[in-house]
Structure formats: C-alpha cells, structure tokens
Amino acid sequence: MCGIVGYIGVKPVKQILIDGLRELEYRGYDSAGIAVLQNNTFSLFKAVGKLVNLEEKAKNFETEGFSIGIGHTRWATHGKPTELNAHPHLGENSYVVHNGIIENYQELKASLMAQGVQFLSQTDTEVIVHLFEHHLKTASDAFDAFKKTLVQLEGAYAILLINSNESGTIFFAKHGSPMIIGRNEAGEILFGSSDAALIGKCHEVIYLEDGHYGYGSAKGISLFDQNHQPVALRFSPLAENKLSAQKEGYRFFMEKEIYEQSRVLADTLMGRLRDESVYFEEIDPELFQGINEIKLCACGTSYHAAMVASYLFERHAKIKTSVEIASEFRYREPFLTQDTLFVVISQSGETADTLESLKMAKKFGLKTMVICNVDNSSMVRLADASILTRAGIEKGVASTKAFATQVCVLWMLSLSLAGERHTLEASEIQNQIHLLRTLPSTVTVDSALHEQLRRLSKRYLHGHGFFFIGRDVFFPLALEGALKLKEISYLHAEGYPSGEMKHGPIALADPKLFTIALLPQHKLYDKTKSNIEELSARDSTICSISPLDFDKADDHIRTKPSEHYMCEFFEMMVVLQLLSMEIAIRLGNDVDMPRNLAKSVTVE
C-alpha cells in the first residue's frame, strides 16, 4: 500500500526515483509524484493514474551533479485520488512523503489553521510538513524541528522530508510502516518502503525499527531510537538479482506466479522433509512445550490459509486450534491464556492489523510465531520464532504462490506437531511426507488444462454472481477462489461450505447464478455431490472441478486422480487461480493491479 523512494547522490535523480516507484507498482496506487531539490531549488511533478503520466510530465526535467529527491505512489485513504492529494506535499520550503495514517491529523490541522496555515489537500499527510515548518520557526535547527514534529504525531508512518535550507539532507522516520535505507560503493544513499525499490541500486540495507528516525546526507546516515539515543548502523546484504521481478514473457505477473508455484514449493520443501519426519531448523522444540492451544491470526488470503491449517492441526496433531481475523481480534478484548501459541501469517510481514495483533499477543506474554515470505520484515523481527515460506517476490496484488507456500508450510507444521505429540502413526506421517514431495509436480500447470480454462472463461462473464462451494479444507479453498475472482474480475462471488446452501443461500439459485463446485474424490465426496445436485435441481449453472465425472454439471473441469485430498486441494487451487485470471483478462482488467487494492496493507 503506497510506496516511498528517496535518493541522495550525483546520478540523474528523476530516473532513479521513477524506476524505484515502478518496482513498487505491485503494491497498488492511484497517483504518483516526485520532488527534487538541487542548489536550494525545488522541482515538483505529480500525476493521477499510472507512472507513465508522471514520466510524461517530467520528461523535460534533468539534473546534473549532486541532488536529493523523494518520490511516492499513493493509494488514497484521506481524500480522492487527485493531483492536489498526491504526494509529495508542500509547505513554504519543504516537501514530505508519507505512508500510513496520522490518526490525530484533524486535531493538528485545526490547530495549524487557527494560526493561519492554509491547506491545499484533503490528506492527513499535509499536516506533517506544516507542523514541521511551524516548529522550524523556534527550533535550533531543521533536525530539531523534525524531532518536535514526530513527538506530536499519532498513528502509523514512514516519512521522508526535505527542506530547502538543508539542501543535501533527507530526514526520515519509521513507526508502524516499513522503511529501509540502503547504500552502495559510490556513496549514494537510497530509501524505500520495500527492498524491491532498492534491488540493483545498493548492496546493503538497514531495516528500520519502530521509533527509529534520523537523517541522511552526503556525509552519511545518522540514526536514533525512540529514546533519542544514537543507534549503531547495522547493514544487511541486499540481493542484486532482479530476474524474479520481471514478467519473463508471461502476460501478467499473476500468470507468471501461478506457473512459478511448482518451483517455489520445491524451495519451501527444501531441507525440511526427512524420511520419517518434518524438520524446521529454525524452530526450537521448546517453543511448543506447555502449549495446549494454537491461535492463528491473519487477514485476507492468509486468513484462508489459516483456516486450512485449523483442520490439519486438529486432525493431525489433536491440538485445539482457533482462527482469528486480525482486524477483529485487535478490538474484541480477547481472552488469552499462557498455554496458547499465537501464530500470525502474512505474505509481507507488514500487514498492519496482523502486526498489531502480534504486538498484543507479545504484550500478554504469549509465545509467538510468524509464517511469512519476507525476512527482516517487522513480524519476523518481533515474533519469538519464524518460518519463511520462500515464495520469492510476489508482484501480483492477488496472491497466488504466497497462498500455496503458506498452506504447504502449515501442512508440514501439522505433521511436525503430530510427530512431537505422537498423534499420528509413523506410517501415516511417512505417507504424507511422500505426498508433500509430489507437490511441485501436482501444481505444474498443464497447458491443455490452461487452454480449456481460457475457452471456458467466456461463459462466465455475465450473471448475477458466483457461489464457490466446498467442504472441509475445500471450504477455505472456496473462500480463496471467490476472493481471487472478486479481486481481479470485480464480479460478485461468495465462498460457502457446501452444506450451508440449504440454510438460505440456495434462494439465489437460478441459471444466472454460477456455482463453482469443488468435488474432491477423497474428502466427503457423496455429501458434497448431494449439495451440488440440490443447486442443479434449482437450475443453477454448475461448473464442477473433480477427478470424477459429474453428470449434473454444465461444465466439468477434470483434475488428475490422486491418492489424498491435500493433493486434490493443491491442484484445484491452481484451477481456481487460472479460471479467475482468464475471466478477468476477458473482461479487459489489469490483472496485476486491480482497482482499489494494495499489495501490502500497512494501514487499518
């Protein structure tokens, strides 16, 4: 959600900023802008829509020699997506870019307006630059004014601020929203809200902690903690390979990432499967001592992965498991006990509601674990233990390979727990380890199947909605299938447990209601088949997904026969991803950057 870049150096700053913003497009945005400061003179360019509009506005602008600049892609929270509301925001002689939400901005804005300050935008961000300039009138220097500004801000933020009187300096701060600082051998300093913006431009980075703030200049970086004490600079190496961030001939990143699932699942499994057990080197067995309950907490697609895990943990490890939507968990005054392991799941490790839920669990003294795709993310640094999914960069906003790797890790974890708790026969654990080894081939996209789905998609462009139905672990898969379709096609879709149809939803059944039915051979086949027949009898259009023929289906997608329902789960997952993508493509939508959505949701 939103993206920030910053640069201090002698190279052409415009292109560095725009290139960095382009690497952050996957996060979702509706406007963009850059501000460049050279020789005490500002140059500002802002545009609504895609980055090409910003490039067009700045096409005749170039710099020579030393300069600094900040850039931003905005996903609207306060105020509509307009040029006035786009970042950077201007004071009298300062510019600011900001990710997050300033929760007390209305109070601050009212105070500043009473002192004669005029605001141009509807955003919460603009109060930062005006508050800074208010303090600048009485502060000892610009950095002192910046510190006084931060003290008054409430909420989540990652901030870059530049002032014309400090033409070689970028002030920065991080609280609740990610910010990274990088440097290279040429002495350049770069800033980004994700390391994707810095790959190939610098060789080492600092992942800022909450409360960190400071400034960067040609002389280096000065960093302080929330107690205003200097912080030693501890850099981590940054990969320089951008190959995984390119489309490589696919039409969309989403398509590439669906096809990549075979490779990334092999990476997820690597080193974790032994002949008779699952082994997570990163997990201390003592983490599970004294644990009688697991509470899983997540949002969106990660929440669906958590729901799958709840079936597997209770079935395999015989341990009480509950699942929480993070945005609800934060505010419902939950009852937490010390014998609970609190597990958060997030692709980015920065999801605001999930991160705050993790902080709550830590405050209550619970043992914590994160399942995440991004090393050095806020959740990974905060939790007692972490398991990385190894999905690699996922640029499509609608998650695919992140979901696949999350479910894979959770399946492995359920078997690891079962082994520790002696709740599954050794032979059954060995059998499921064998099945896990087959996942890379299970999710390999068959070209004939993809072509069938491409042709089939034209039948599902109109109607009044979709039901995705399934039982057991196929219920959260139905929820995930419905979410994928909603995200990228903008068609209404709902996921339901198959058995719930007769408890109200079946009233919607008619020929223009499309039912996508998950009908696995090895999990409640007859029960689910009966539910689908009830919908068919009421003239709902049925698209069944199953290795077995189903004569009541209007369309049938045949999956390969397999020996276990989890293998069927992963193959049906791929089918749902491809079908949703092909429907969205036929509708002419931007599959990678659907409207109103952001990749990394770093505000509530």
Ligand code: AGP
Second form
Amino acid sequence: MCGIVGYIGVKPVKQILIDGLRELEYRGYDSAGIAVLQNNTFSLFKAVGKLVNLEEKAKNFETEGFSIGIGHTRWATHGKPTELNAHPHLGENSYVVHNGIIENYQELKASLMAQGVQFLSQTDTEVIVHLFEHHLKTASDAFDAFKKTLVQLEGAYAILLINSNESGTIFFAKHGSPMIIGRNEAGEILFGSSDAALIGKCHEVIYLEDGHYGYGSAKGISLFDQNHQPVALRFSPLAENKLSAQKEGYRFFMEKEIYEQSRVLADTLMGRLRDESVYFEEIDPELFQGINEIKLCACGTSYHAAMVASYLFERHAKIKTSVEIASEFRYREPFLTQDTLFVVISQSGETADTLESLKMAKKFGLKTMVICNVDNSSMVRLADASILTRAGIEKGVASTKAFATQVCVLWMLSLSLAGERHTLEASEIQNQIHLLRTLPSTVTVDSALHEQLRRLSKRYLHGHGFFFIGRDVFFPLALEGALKLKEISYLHAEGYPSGEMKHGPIALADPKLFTIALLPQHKLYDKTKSNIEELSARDSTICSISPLDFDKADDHIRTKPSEHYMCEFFEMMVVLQLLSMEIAIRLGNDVDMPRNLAKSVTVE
Ligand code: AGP
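Go ahead and give the structure of the form predicted together with the named molecule, now that the form predicted alone is out.
All chains and molecules follow, beginning with the one already shown.
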C-alpha cells in the first residue's frame, strides 16, 4: 500500500509533506518523493530507500509563503524500486502521485506512445499524467482535462495531480484506494491516504468515497461524484491516536490484515486475468522452455502455500512438482536435474534458509523464480524471474494476507502453465478465471461469522492440544491453521492429512483433544467426513468447518456454499485466521508480536 500526502497553505511545505509521509511509513515502501509548486515553479525530490534519503536530497530546499505540494511513498508493484519509478511522475508541466493499480495502463501507454509521448518509468502511474496533458490540449480547462482522464482509467486509484498553470490547485480522485481530505482553522487543506498522516495537522476530515473527485485550492474544496454531480462537504472529527489510526481502528495489525485480504487480493489479481488466460507481464514464457519439473522451496507459512501449489500444478499443468522445506533442502545433498524450475516462495524475500536454497539451485544451474511480497529483496534480486504478490506491508508476525496472495498467485500460475501446456480445456481455464475474480468477495469477513468465532473461542482455551485435519489442498491449509494457532496462542496444535488419523494420531482422541476439521463440499467430502466420524466416535471434541451441516460435530462453522473447492479453501482460511486470533486475544497474548518470533528469519 503506497502512502500519499498533499498540502495547500502558507507553511513550509517540504517538512509538512515529509512528516506526513513519515506517519505512513508503517505501510511499507521502497522509495519516496515530493513535488512542490510555488509561483508556477516546480521543485521535485525523489529517493530510493528510506525517507532520510529523501530528506538529504531536499535539505537545502525551503519555501516561504503560499505553496502546494504532493508526496508519495511507493511499494513497488509495477517496475523496480528506482528513482525513475518513484512518484511523483512528471508529464510536461504536471506531476501526479497515485496509490492503486491502473489495470488498463498498457493500452493507454501504447496509445500515448503512438502519439509520440515519451515515458520515463516502468510504472502504470505515469500514464495518468501523460493522459491528463493529452486532454489538456483540447479540454476547456485543467479540471475538464482531469475529468476526461479519470473516465479512461480502469482499476484502483487514489490520485493527487498538480499542474504548473494551476499553481494553487490540487486535483484529486478516489476509486478503490483510500483518500482523505482534512482542513484546519488556518484554512490549510491536507490530503492523505490514511488519517495517520493528518493527525495533529487538522481536526476535521472527509473520507472520500469511490467515484469522488475534485480539486482543492486556497478557496476551499470542490467535490463531485461519479455522475459529475456536486457533493456536499461533510466533515467528521479526526481520530487523535496515531497507532489506532495505523491500525485503522482494528485491535491488532493482524486483524486489519485479515480484513484487508479482500482489497489486496484485488490488487494481486489486477491486470493478470484475461477472459481466457492468466497473464504475468513480468514473466517471459521462455522461462518454462525445457522445464519438465517444478521444485518449490520455502519455510513456514510460505511452505504451506508451496504445498497447495504442488496439488494445483500437477492437477492443472500436469507437471511433476515437488516441495521442499528450505532448512532441510540446504543440507540433504539433493539430486537436481537441469530441466527443473526452482521456485522459492517468501513474503520477505530475506529468509535465510530459503535464500541459501535459492543460491544452491542457481549454483546447480537451474532456472529460478521467486514469488515474493517485497520488491528489491535479496531473493527478487537473485532469482531469474519474480512475481510480486502485492500484499503490501504485513506488520503482523503471523502471516495472513501474504499467505492469501501467495496461494492466489500460485493458483493463477498453475492456470497460466496449463494454458501454455494445453493441459486444461479452455472452458475450464475460463471457469477458474471467473472463480479467481470472486476471491475478493470470498475473503470479505462476515461480521456475524467473526462474532460467532469470537464467542466460540472461549471454549478452546485449554485442552491438551489441537488436531487440524483436511485432505488435498485442505491438508496444507490444516497445517497453516495449526501454525497460526501455535504462533499466537502458544497452544499445541498439529496439522494432519485427515486420512492419517487411523495410523496413530487417533490414539490421542478424547474429549480434551480438539479437532478442527476442514470439510469442503467439493473435494473428497465423504472421505473426510468418515475420518472425522472416526474421531467423533472416540469422543474427540470436534469443530467442523463446512458449507454443509455435520451432526457429529460439537461445534460447527457453516461457510457459504460455493461452486469450487478453491473458493472453499479461501473462505476456510479466513475462518482459521480469525479463530486463532480470537483464541490468542482471550489468552491475552500480543497477537502482532508473539513471543520468540521475528517477522523475517534472516538467520539460520
Ligand atoms: C508464518 O506466520 C510465519 N511468519 C513464518 O512461518 C513465515 O511464514 C516464515 O518465516 C517464512 O517467512 P517468509 O515468507 O518471509 O520467507
């Protein structure tokens, strides 16, 4: 999630912009920039890395008197974290900052380039400012050009745009990414992608809604809706607590990140789904030439995502796939063949065991790819190819949205491979693309369900342990559910293939052994049901999760009926995340910073 700030007023604007961006650092970023306009003259500063680098570049710059400015911290989604790709982006005499993804940027860029427009960056954002200046040639005024620009944008955006001929005006628009406008008694106007950037600088704000756009100037704010009708300005008081602002009202970052899964999955999918194919612009199909096997390698939650992928790659792409725990792979003197694509999966891109495994694969001469959430991380820089998951910064140590976006990317990749290898009917690929498009709504948290899980959690605070069981892709999901519970509640939990119960584990069955059973309707339902009944018959306490009622369970979480097991997967994932979190909260644990754990294990 990028950070956006804007300012209109008479104070020294540089420090206001940088201070605002500092309040947004918690969102994660890899580059930053500001553009200031005073007396029709621009000043621009951009830097890769942390804000101190930007401050160093702008240290001799100050303004006196009225000016306007926009600022941005960038989390790379399109294009590497470089100064050229950092925002603000320049046209001829306009600058823009943007948060979100312009889904149709490639066709807009091609059309503008055909008219001679020169692009400097690899970003989707740059098309906005060039499109604006294209319309400026024929529009009645700058605001008209801005309106015409918005009409052509598809995707998610929060935009601030300034033009040197309108040196007192900031144009803004909001669609799918947050944008807040604040004002204070001094008549200053501030913009922010989160109210954390505005706290202490203004007292009342407007939370823009999708389709809202307009402009701010010393005269005030003009706001319009998507039907181009004026919207009355309704200000509300601004929260005072910065930390709760960063958590946006949630109790923990983990809770916020579970609720964010809907939006970030929309980002993950953005620009990658065509009607009949999945398309990763960052992947050269050459990468798969001569490849007859895929080896996935990761740690922890990312390893669970890799396990899910192994089912999907073999089922959809009919390609031999194996999965390795990185810390084991490094030392077991593996037998590798040159026709293997080595794929590492890592949220941070810095996990020591995974990174060393990647280096081993490269040393063997294998082609390599990384599925990662952090551009410019060690693994992204090292691998032959990378696919970014676009989850934005994940503050909670217990991974949630990173896992969701990893599985989403891997599901898409299995379909992309199936298309290349003609191993799935086109109709089936189209059907699963349709299902992928439903994921953002599938993972939207239902408040009644959350409340049910909160109430239920009080019954699972003791006992001598948990089994999480499932079959097929629900086995790695069971492992993930067990890990979530372990790492934030400190209660013992094990994930098992439900068919393994009779091979020993069932000896543990008694009323104090809690079994969380994943019972999808569309994948091995009857087999799984009989496994659960074996446990129930031995008086284990059963909590079943299924769209179908199950009378042998002590507790039952009813999920929404869906048409495919992968949709059931994502819905059950949210249930497991919330249940673990609510149990941990009841136990009084620090959900975001569990004991003994680090967000990224960069040492062995
Ligand atoms: C999962 O909740 C943990 N944070 C941990 O297992 C994590 O998935 C593992 O350390 C791998 O981290 P990575 O994805 O950054 O490589």
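Residue numbers count along the first chain shown, from 1. On a predicted model such as this, the values are computed, not experimentally measured, just so you know. Here, rigid core means the biggest group of C-alpha atoms that superpose within 1.5 Å across both forms.
Would the C-alpha of residue 273 be classed as shifted by 2 Å or more between the two forms after rigid-core alignment?
-> No, the C-alpha position differs by under 2 Å between the two forms.
C-alpha of residue 423 moved at least 2 Å between the two forms on rigid core = Moves: no, less than 2 Å.
C-alpha of residue 587 moved at least 2 Å between the two forms on rigid core = No; residue 587 is a residue whose C-alpha shifts by less than 2 Å between the two forms when the cores are overlaid.
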